[in-house]
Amino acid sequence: MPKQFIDQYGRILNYLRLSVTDRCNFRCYYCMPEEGIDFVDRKQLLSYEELQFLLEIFTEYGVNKLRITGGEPFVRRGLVEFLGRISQLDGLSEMAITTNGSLSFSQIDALADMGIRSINISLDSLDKKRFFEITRRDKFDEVFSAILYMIDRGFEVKLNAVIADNKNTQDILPFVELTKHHCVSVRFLEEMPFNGTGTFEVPTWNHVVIKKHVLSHYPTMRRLPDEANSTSVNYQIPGYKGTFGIIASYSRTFCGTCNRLRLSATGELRTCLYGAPALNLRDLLRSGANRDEVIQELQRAVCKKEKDGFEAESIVAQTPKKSMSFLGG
């Protein structure tokens, strides 16, 4: 029998996503307060030669696909030499990278070096003043630039837009025309409750809502066939070279083919972003577990994974909802 994580659902669990950070140079409003959260002390973090042992045995186990997440993920030292370095791993298929796209033209060109070749970008607008008051930083030019720059060395991008009321709406079209000169998938996303200030209202705006609006302006559009335990519902509108997708991920309507898992860069392993954390790996391997023990740990923490977001937030409903930033976006 091959080596694999499966829950008690039978569900196979191939999937990884790892935040490296929980600090970022953005403020986005889904994500933190304006002044920012209490970010952990360095000594807190995975280190990389902690993180590179587990996901040797995550990869062993049939994890063949990695997300590297942050808060921002390249804010952290080191962090391209540690791609690099884990990217040569043993059975994993795709490495893939999301970020809020402030980066330098020469991490673009190492990454591609490296074979990387899937960047997933949070832009929620592409009009420079509402981007700054999404994100509480004038960085619109920097990363639209290292967008272009991307899509022109032949990397997989895809954007990621939170819609939400009185925020970005007026950005929908736009982004779907974007995608007809462009070889870029944009999805736009459900605002969730991780914005870390323990308030939240639920989203006018969900997938529902955001469909119709999109087809009563291209009626035309058509939807493409589902990807294997894909989060996203996508569609083209005829002619256009790129495409777009809806995720409904605070209405939770993918959880029933769940093949992923979350790493938090403290070491918290959450089976769902919704419920609590399963396991705590930095602690294990800090109070001198062996890697036998390890993944022992690891396959009683993921067989109890729940049946969808619902089952899991229903747990821990009482429970403040930490910043996406500490979570891993």
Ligand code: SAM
Second form
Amino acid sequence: MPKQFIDQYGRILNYLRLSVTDRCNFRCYYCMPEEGIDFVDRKQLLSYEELQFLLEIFTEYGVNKLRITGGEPFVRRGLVEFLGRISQLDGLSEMAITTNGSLSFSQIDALADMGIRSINISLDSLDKKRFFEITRRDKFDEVFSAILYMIDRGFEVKLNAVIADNKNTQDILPFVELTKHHCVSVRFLEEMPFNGTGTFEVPTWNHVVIKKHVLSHYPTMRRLPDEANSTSVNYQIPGYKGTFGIIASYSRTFCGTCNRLRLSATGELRTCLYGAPALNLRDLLRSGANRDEVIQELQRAVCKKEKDGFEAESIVAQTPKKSMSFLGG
Ligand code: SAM
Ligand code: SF4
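Having seen the form predicted alone, could you give me the form predicted together with this ligand?
Now the complete complex, all chains and molecules, led by this one.
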């Protein structure tokens, strides 16, 4: 029997999204309030040594895809060196990063050198003013030039845009047009209830509305074959270099094939973004648990992965005052 993490529905959980910090230099309205959130004390973060210990277990148990996220991963000191070390882990076949684009060209070069091929960058608008309104930071030029450099260096670049009424719906078509000359994949996301305030309105621009909107302007758009475990439904305009996708992140149409686990920077293991933590691995490690005990607890926790995001949310009972930056996006 191969060593694997398998849940009660027989899903093999081979994809870990690892948050390395809850801190961020941006203040995207859908993620946290302008004043930020109560960032945790650094001592509460899993150290790089603790992370490496846990990653060795995850990869031994079949996790072959890893995504580094946050908060903003590049605000944590020593990240590139840490990535260099874990990129050598046996069993890891894909390592990807999600960032807001706050990284230097030399950091991008270092990522390329260590074999990282896939980078997701949050970009909610192609308009400088709207970018500022959304992120509350005047960083459009910096982020966009990092994106162009990554494309140039041959990374598989995905741009994540959270679409919301009165914020950036006017950006949808320009984003599709961006795929004409650039080899990027733009993905339109529904807003989820993790803005750190505990308030939330169900998105009116959901996946159906977004698709209809694009289709009415690009009737020739064609659907691309689904990738295994993909959360996005992907399309291409004939003759365009890039592609675009729509992610029903709030409507949750893809849970049946979910293969994900999430580990927050403070050690909370979640089997669903919408659910409560199943286990705190930092506390377990710091209580002196040995390797076998950690594995046993992990197996117990992953097995209970919820059927879908609705079931997970119903257990939490009310809109949590959680920020995506803390949960690990
Ligand atoms: N700071 C990095 C970034 O922005 O790419 C990584 C962390 S961020 C939490 C990861 C992803 O979550 C981003 O693509 C962001 O757009 C998305 N995200 C954050 N809050 C969200 C929300 N309330 N609804 C939908 N997506 C959200
Ligand atoms: Fe920061 Fe990413 Fe959250 Fe924006 S979405 S505030 S960049 S963590």
